[in-house]
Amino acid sequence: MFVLNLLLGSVSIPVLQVVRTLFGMEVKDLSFVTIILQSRLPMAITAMLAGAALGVAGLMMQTLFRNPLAGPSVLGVSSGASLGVALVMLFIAIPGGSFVAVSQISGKYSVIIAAFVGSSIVLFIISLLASRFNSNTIILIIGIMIAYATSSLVGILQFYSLKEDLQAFVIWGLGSFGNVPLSLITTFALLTAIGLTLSVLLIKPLNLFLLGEYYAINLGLNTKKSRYWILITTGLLTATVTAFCGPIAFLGLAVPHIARTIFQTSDHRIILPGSLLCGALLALVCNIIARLPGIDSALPINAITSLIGAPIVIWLLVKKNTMKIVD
């Protein structure tokens, strides 16, 4: 899928030219170099990393809250990122403001920084609550309430914003794997790698949480400390992806179900790397579909993830339950 992301797109590029470009050899058309190195390669890397991060984050949330409908967005981290971006794109555009929008001055970098700051603030609040309360339900409800509150603030900013700024904000909210330039790929990859490494270190606590909180305590697990690190890790992965790509829908919710159906286990030693691989694969597939040959511009990635992913999950769940009935 990664290779196909480099080969397919609105511009037809021969396979040999793609290979020569990647290895720094001479190509017959310099525009091929620009398309591959400045567009397709960063986009493919971003899709792979974002899908892996969201798949693992969704798995951890579903395990922690013992809820198949839980996803990375339940903590309100994505909503915090949206509020940060809204403040940058829309706030100064309120009637009476004497300055242009910050995003028009410093471009996409200000949007990434604002999204990361907004999501980090929410993550900080959640981490404080996690260290104080010993109830998953309370943390879950507070996260949902934070999401509602930040969405309300974003709605107020949208109501008073200018049409051009509102359109830019809506487009950002549709999500895209093409917003990370090659110069920021290393930063994005490093933050994602830190989150994924922490998730691997949490495999044992996650397996114990499957038994129930009381069983986990009896087996010697410090559930409060483990919950804290699971929330921090999930928040870091979600904040990173949202800041660089926008709020990507569906992947975090669906990928764990796909991985469980394929690997037929709930053991996180298998299902966590399985969710990582399935998330990366599904994101790359959706990215190819969003840039099908013949389409001049990329379609919104959120529309593709839900449109393509939902039938896959439904089919896998129906097939799984049908097999159980037959057995």
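Positions refer to the first chain, counted from 1. These figures come from a predicted structure and were not determined experimentally. We call the rigid core the largest set of C-alpha positions that still match within 1.5 Å between the two forms. First, how it differs from the form predicted together with the partner chain.
Comparing the forms between these two forms on their rigid core, the Cα displacement of Ile230 stays under 2 Å. Ala115: CA moves 2 Å or more between these two forms after rigid-core fitting. With the core held fixed, Leu210 shows a CA shift below 2 Å between these two forms.
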Given for the second form:
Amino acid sequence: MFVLNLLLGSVSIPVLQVVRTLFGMEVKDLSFVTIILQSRLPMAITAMLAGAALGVAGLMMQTLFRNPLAGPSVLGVSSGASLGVALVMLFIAIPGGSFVAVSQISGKYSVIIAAFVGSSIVLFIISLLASRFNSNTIILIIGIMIAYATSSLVGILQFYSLKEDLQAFVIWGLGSFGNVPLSLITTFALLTAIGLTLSVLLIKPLNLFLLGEYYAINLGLNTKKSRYWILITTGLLTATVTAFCGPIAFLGLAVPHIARTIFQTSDHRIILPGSLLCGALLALVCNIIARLPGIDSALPINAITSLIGAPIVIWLLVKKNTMKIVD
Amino acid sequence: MIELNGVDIGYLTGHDKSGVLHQDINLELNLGEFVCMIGPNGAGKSTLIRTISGLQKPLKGNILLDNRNIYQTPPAFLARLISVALTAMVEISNASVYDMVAYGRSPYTNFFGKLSKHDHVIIEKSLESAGIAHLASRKFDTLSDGERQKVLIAKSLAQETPFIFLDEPTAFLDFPGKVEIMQLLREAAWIHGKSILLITHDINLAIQFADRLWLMARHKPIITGIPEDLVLTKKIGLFFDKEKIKFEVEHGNFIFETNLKGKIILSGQGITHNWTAKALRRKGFEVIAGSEVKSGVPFIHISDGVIKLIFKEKTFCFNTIEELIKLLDQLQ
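Alright, leaving the form predicted alone aside, put up the form predicted together with the partner chain.
Whole complex next, starting from this chain.
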């Protein structure tokens, strides 16, 4: 998939030229080098990392809240990130003129920080509620309410913002794997790696949470501490992805279901790396489809993730249930 | 030993005191003892189990395990001392029975939960004890309610704790299944020296198996004692008696009074006598023990397995209770 991502794109580049580029050999057309190294390679890496991160983040949320509909975006985490980004892009920028006019790199950093702070605040609220109420429904509903509240705040900000900033924000909101320049890839990869490493360390607590709070405590889990770390890790992963790629819809919700169906287990020692892999793969597939040859400009990634993800989840569920009936 | 000192249990919501289920509970649980907790629904039995398991803080008082407050004990340490099997449904898909029982080993496994050879041995043994070894590879969510209960019991056994608390572990089991589980748990107490506390609504079984009963009802202090004493002092009866349900001290049974069809005098003894009495009560007669014939009241005498009915100076003989009941229906 990764290779396909490098091979396919709106400009067709022969396989040999791609290989030569990657190995630093002489290439016929210098624009090929630019396209592959400056565009396709960072894009493929970004897609892979984002997919892996969202898959794992979604899995953790579904396990923690014991709700198959939970996901980073459902709980308002992404909305928190959006609000943070909106504040920076649309509001803070006003006194200093257009945000778009501000330097590209420092702007990217402030977007990242804003998204992270925004989603952390939402996660903190959710975690407080989670320790107070023993009802997933309440937490889920409040999460959705937070999402509505933040999006209306975003709406107000949009109403009063400059045209160029608004456009930049709307485009950011459509999500893209192509916004991470090669120079920032390492930062992105590092943050994602930290999040994924933390998630691997949380495998045992995640498994215990599957049994519900009471059994988890009785089996020796410090649920408060574990819940806190699961939320922090999810926050880090979601915020990282949202900051670098915009709010990527649906992957976080769909990937754990795909992984569970493929691997036929609920053991996080398998399902967590499974979600990581499935997430990376699905994101790469979506990325290819978004930039299929023949289409001049890339489609927004959010449209593709939902279009691809939804039928896959439905198909897997239907297949699984018909198998059950045959049993 | 677990001690409860002046414990209040229940739920507090703001200043609302109605959530307090029981106040000033003072009880103890000893190793090697098989204790059954019985009482009507809503008495707070499950809440008590959760409270002494370290899952729901008491509103007042202390719960000490070997003089250590269980709510100041790290969960990881407590997990090796107390295990629970609760009524709350565990909803987990794609987990096998073996996986579920393996959860019992969590307090002993490493950071990633890797099972050692020793762990596998314990899991196999627990599956065997609970009688579900043949289900090991089945998915937990495809099991019946009764089978799931056995899985959770096996999980508790695998946890290898000196204290095991179970909330209605026999509720969904068939009768032999109930007896098997009671035997298994009593063995765990008697042979392996564990302290077992379980909630059950099978009062007959509890009386026959338990070393000690805890009687619990709403707004009444908890009563404890050995089953026979509680029967003889009619304390069990008092806990459950309602207008039409009486606890019969003689046999340790509940009888359901439906005195719709008048009185019958019954004399004699033996098995046939006892079952005839049961049949008559079931059919709605008030059975009076006596040996003198009264006018207008059917008189039944049983000797050597033969049922004799004297009514209005006529005598009838029957070989089966069914014939007797048929005739009584006709006479009315």
